[in-house]
Each structure stands twice: as structure tokens, then as C-alpha cells.
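In C-alpha cells, one chain follows: the form predicted alone.
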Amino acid sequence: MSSRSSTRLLMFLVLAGFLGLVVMQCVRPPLENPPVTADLQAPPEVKRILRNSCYGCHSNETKLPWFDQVAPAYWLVTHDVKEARRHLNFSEIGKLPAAQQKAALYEAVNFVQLGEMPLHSYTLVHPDAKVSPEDLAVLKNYLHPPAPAPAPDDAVKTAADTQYDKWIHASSAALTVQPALNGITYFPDYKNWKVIATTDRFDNNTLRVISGNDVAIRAIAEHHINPWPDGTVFAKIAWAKQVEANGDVRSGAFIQVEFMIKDSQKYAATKGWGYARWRGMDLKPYGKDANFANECVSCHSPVRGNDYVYTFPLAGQLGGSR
């Protein structure tokens, strides 16, 4: 091919690419900013951080810079903003009871603490949205104002270690566990399930491990987590948090284990999930009557867009997403 022909071909390709880019700008899914009806009420320093790092996607006050206005970037941003608002919208969070607002904000801060939010793909082109360690400390202190840590107690630590050994070696045959008040039976094998995530509840000084049964683990591997398939079961095990003299954190006394069981038909009245909780080493069923599950549904309603599940697998964990 002659140099003249090569030049013509190159010019044709450039022109075709330019025309294609122009045509792409005509395809613009709408991205509206509805009125702010119930904005989060928080101290100015907290709002400053959230506006800088979160409101761009998680509010009705989205302001796209020019480079996000250009397709195909615009398509990706529009999709991400709509998904983000569905999961958590700071412009509407004020409609929720105070306890639910705090729970939703805690989960958001926990994702920041784990490095999951803001998304890495977002901060690559919006570097100012990164949350600094100092800003993270401000958010955590807002949720749980700092207080002097209790002095380590060797007797308490020894008791917790003894209790943990008893818990880990306890045989289901050696302990008769009463069903939950809604009829759900205990899952004695949950100690052998794979861990999906861990949570440091700095707001109430507890440590939690979330594990899943085989159905849950397979759903993660297959990226089938919204909605989760019927048969999914999660276990959330909670311990008191102990802080050592050197600042190390360890598990203390066992508090409870709770389960979420997905059956969209059987548990339709509670949004497709069955809930059960047992407290203390004697595994006493939680609640006064079967209606305790409504409390669980109410607590999980802020994450209805996530199929009512707060805790998602971290990026790359178990072959899953998020």
C-alpha cells in the first residue's frame, strides 16, 4: 500500500471515529436531580466530608464535571449514580428514624474504612473525592464519640478465652437449642461456613464475623447477589470488643449469633428473608414473640436496594464483586 493510500485510510478512520463519537453524544439517558426532601442532618465538618466524597453519587445534588458529560463516560456515570442513590441517598435519608439513619451511615463509613468507597474507578478521575485518614476519623467520631478505653482486665480476658474455647468446640449434640420464636431452627453447622466479611462496630464496641452457607458462597462466585437466590443463609456472629494496652483489638465475650434465610415465598411477609437470633452462650431465642422479625426488617429497610442485605463481599473476595 502506498503512503498516500495509508494516509487516506488513516484520515478515514479518524473521521469515522470522530463521527461515531458525535453520534454517541445523542444517546443520553436522563439523569435528573429530584428535590432534596430530607437531607442528612449532621455537624458541618461531617457534611463537608460527605458532600466532597459521597454526594456526587449518593444524593440528589449530582453535579457532573465536563469530562463526565462526554459519552461513553456519561453512560457509565449515569448508571453508577442511579445505583448509588438506590442503595443510599443522603437527600432522602432524613425520612428514616434516627437509629436507621445511624445504621445506614455506619455501613457507609465502614465501606470507606475498608477502602471500598469511594470506588477506586471514581477517585481515579475525581481524586479530590478521596477520604483522608483524618476525615475518616471525623466520621467515626461522629458516630461514636471517643471515650477512655477501659483498662485491660486479665480476669475478663481469661474468661473470654475460656468462653471462646467452649464456643468453638461446642457440639450441637451437647446443646439443645430452642427454635426462634418465629419457628426458625438453629443452624449448628454455621461455624464451618466460609467467612464473607468482618465488621468492627466501633459505634457499639463489638466485632462481627459474617459467614455464608454453600448457596451464598456459590452466589458470590457467580455474581448472583442482588437478589440473592433462595436457600442463601447468612450467619452473623458478634463478640464484645476488647482493646489491649498496646492498642491491639481482640474478641471478648460472645454476644449472639443471628441468621438471615432467603426464601422469597415462605418469608414474603418479611421481604423474602427469615430472621432468627440467639443470644448468650445458652443460645436463648431473641424477642418477646414472633413479631421480633419486623424489627429486623425495619433495620434492614435502608438497604432494600441491596436485597435488604447490609454486608456485601469485598472486591475480589471469594471470586465475588464488591
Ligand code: HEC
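Residue numbers count along the first chain shown, from 1. These figures come from a predicted structure and were not determined experimentally. By rigid core we mean the largest C-alpha set that fits within 1.5 Å across both forms. Compared with the form predicted together with this ligand:
Superposition of the core reveals a Cα shift of 2 Å or more for G94 between these two forms. Core-superposed comparison between these two forms: the CA of D39 exceeds or equals a 2 Å shift. Positional change of N60 between these two forms reaches 2 Å or more at the C-alpha, relative to the superposed core.
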Given for the second form:
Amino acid sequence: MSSRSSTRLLMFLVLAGFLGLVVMQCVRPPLENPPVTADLQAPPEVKRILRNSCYGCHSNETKLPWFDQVAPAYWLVTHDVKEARRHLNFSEIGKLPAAQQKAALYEAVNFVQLGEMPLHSYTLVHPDAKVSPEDLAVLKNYLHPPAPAPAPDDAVKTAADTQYDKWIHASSAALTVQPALNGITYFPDYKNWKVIATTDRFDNNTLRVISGNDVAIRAIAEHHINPWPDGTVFAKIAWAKQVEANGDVRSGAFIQVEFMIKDSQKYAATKGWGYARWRGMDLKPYGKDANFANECVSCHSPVRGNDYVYTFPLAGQLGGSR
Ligand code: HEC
Ligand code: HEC
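Form predicted alone done; form predicted together with this ligand now:
Expanding to the full complex; the earlier chain stays at the top.
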């Protein structure tokens, strides 16, 4: 074959291949995103991981990047998504009782641990969907045997009421609270701060309130919340969940209070926030040594884009629209 005809043959093959690809694009089994009817109920740090690594296939919120839109990749991905949804769909699992949702998560985490999920074919082209060892630890931590819901108990209720009374009336001066192990001192005044949000965790039966000092509340009013200004302090207070005989849920025994204090210079080592936690009615500083704060920083890191703060003030709390 002359060099000229072999060049022609090559050009023909390239063109045919190209046309083939173009024709392939016309064969597109549709991939729809049905409505999200009952999203999985889980704390934000757990959902972040699943959203990042699993929702691409196991949810009704599939977003295909451009390189998955091109056949034949498109065919493989749509097939996987349909199969994946049939087995496990995080957008619909929320309709199951909490215990069943958790059971499904147990299974899912096992698949991750065994290296079966997410599919390798997927992480090959979506490397950031890999579940890191830290993420796996967060998932496993969440799945510690679920706490059974507390049964109504009058004695517990009376004790909690007495405790609450003491808590709300305790004069700050009467309390001698040891500083946290990183030197941060207690904020007795936090009981008077404004509430920013409340959360309720069914998995460990706690109720939590998140409040902020004046600087935080002013920052919210002025839409100055990312980054939060120096001087901002958040408190997160947790109580055991208490079930009344009529099924009402209220706060029971005090569990802990913890704080985040913004000072970008002073707390540069912990990404601009000082962390402190005191546990129990005797307000015992948390942790073994000053390194306890590493645990806080690492679990708050997923929301670094939000200045390490999980809570977002409700739209109504922000002055004007956003
Ligand atoms: C590329 C798409 C894809 C991604 C991403 C993906 N999966 Fe899957 N998954 C599938 C497919 C397809 C199946 C069903 C066929 C199979 O078992 O290979 C499946 C099956 C499963 C099953 C078995 C369910 C059953 O009842 O048999 C579990 C559990 C699971 N996936 C968990 C996960 C978790 C957890 C993640 C995220 C860490 C994840 N998957 C990410 C595609 C995916
Ligand atoms: C397992 C993950 C995890 C760890 C560890 C953790 N936090 Fe948080 N933290 C959260 C989540 C999630 C929220 C959002 C509120 C909620 O759902 O309870 C939060 C909220 C807070 C808030 C309210 C402001 C905000 O970000 O929303 C403070 C204050 C806080 N945490 C302090 C601490 C301190 C102090 C430590 C370490 C002693 C710590 N946290 C460790 C997950 C964690």
C-alpha cells in the first residue's frame, strides 16, 4: 500500500469512528430524576458523605457531569443509576421507620467497608467520590447501636425539672467552673443568649439548642456571617430527650454545653475558632488534654466553606432577603 492510500485509510477510520460516536449520542435511554419524596433522615455530617459518594447513583438527585453525558459512558451510568436506585434509594428511604433507615445504613456502610461501594468504575472517573477513612469513621460512629427511646418515667421527669430549675436560676458567681483543657474559660452568661436553632436527634435521643452571643446576633442581622466576625461565640446545649406519658417530647437531664469562639489570630491553630465543652451538671471540662479540640475541628471541617459552622440562621432571622 502506498503511503498516500494508508493515510486515506487512516482518515477514513478516524472519520467513521467519529461518526459512530455521533450516532451513538442519538441512542439515549432517558434518565429522569423523580421527585425526592422522603429523603434519608440522618445528621448533616453523615448526609454530606452519602451525598458526595452515593447520591450520584442511589438517589433521585443524579447530576451527570458532561463526561458522563457522552455515550457509551452515558449508557453505563444510566444502567448503574437505575440498578442502584432499585436496590437502595436515599431519596425515598425516609418514609421507613427510623430503625429501618438505620438498618439500611448499616448494610450500606458494610459495603463501603468491604470496598464494594461506591463502584470502582465510578471512583475511577469521580475520584472525589471515594469514601476516606475519616468519612468511614464518621459513618460508623453514627451507627453505634441505636439508643432505645426512653420510656416515660415520673421520677426521671421530676429530677429533670429540679435540675432545670437549678440550671436556670444558678447564679454565675455560685459556679466555680474549671477552664477547658485548652485554657478557654466558661461563659456563664450563655443562658441569656438568643436561640439560633434547635435540633433533635432521634439516633441518640438528645435535644439541642444552638444560641449566639450579641456579636453573633448582630452579625446575623448584618448578613456578616461568612466569615463570622471575631468575638462571635456560639453555644450548643444538649439535653436528654424525655418522653411524657402522652407522647410529648421535652428536654430531660442536662448533658453538656459546648462553645465555639471566633478569634482568627488567637485560634489560628484550630482554624480561627476556639472550642470548649463542659459535661454534666458539675460541668466537668471535656477530654484528656488540650488535643480534645482536634476532634471538634475535624468534624467541623466538612463545613469549612461555611466558616466551620454547621448552623445556618433561619431565613427569617436574617434581616431582609437573601
Ligand atoms: C456508579 C453508581 C453507584 C454509586 C456511586 C454507588 N453505588 Fe451502590 N450500587 C450500585 C449498583 C449498580 C448496585 C446494584 C448492583 C450491584 O450490587 O452491583 C448497587 C448496590 C448497592 C447496595 C446493595 C443494596 C442491596 O440491597 O443489595 C448497597 C448497600 C450500596 N450499593 C451502597 C452504596 C453506598 C453506601 C454508596 C456510597 C458510598 C454507593 N452504593 C455508591 C451503584 C452505585
Ligand atoms: C461528630 C461530629 C462533631 C463533632 C466531633 C463536634 N461537632 Fe460540633 N457540631 C456538629 C454538628 C453536626 C453541628 C450542627 C448542629 C447539630 O446538628 O447538632 C455542630 C454544631 C456545633 C456548635 C454550634 C455552631 C455550629 O457549628 O452549628 C458548636 C458551638 C459546636 N458544635 C461545638 C463543638 C465542640 C466544642 C466540639 C468538640 C469538643 C464539637 N463541636 C465536636 C458536629 C460535631
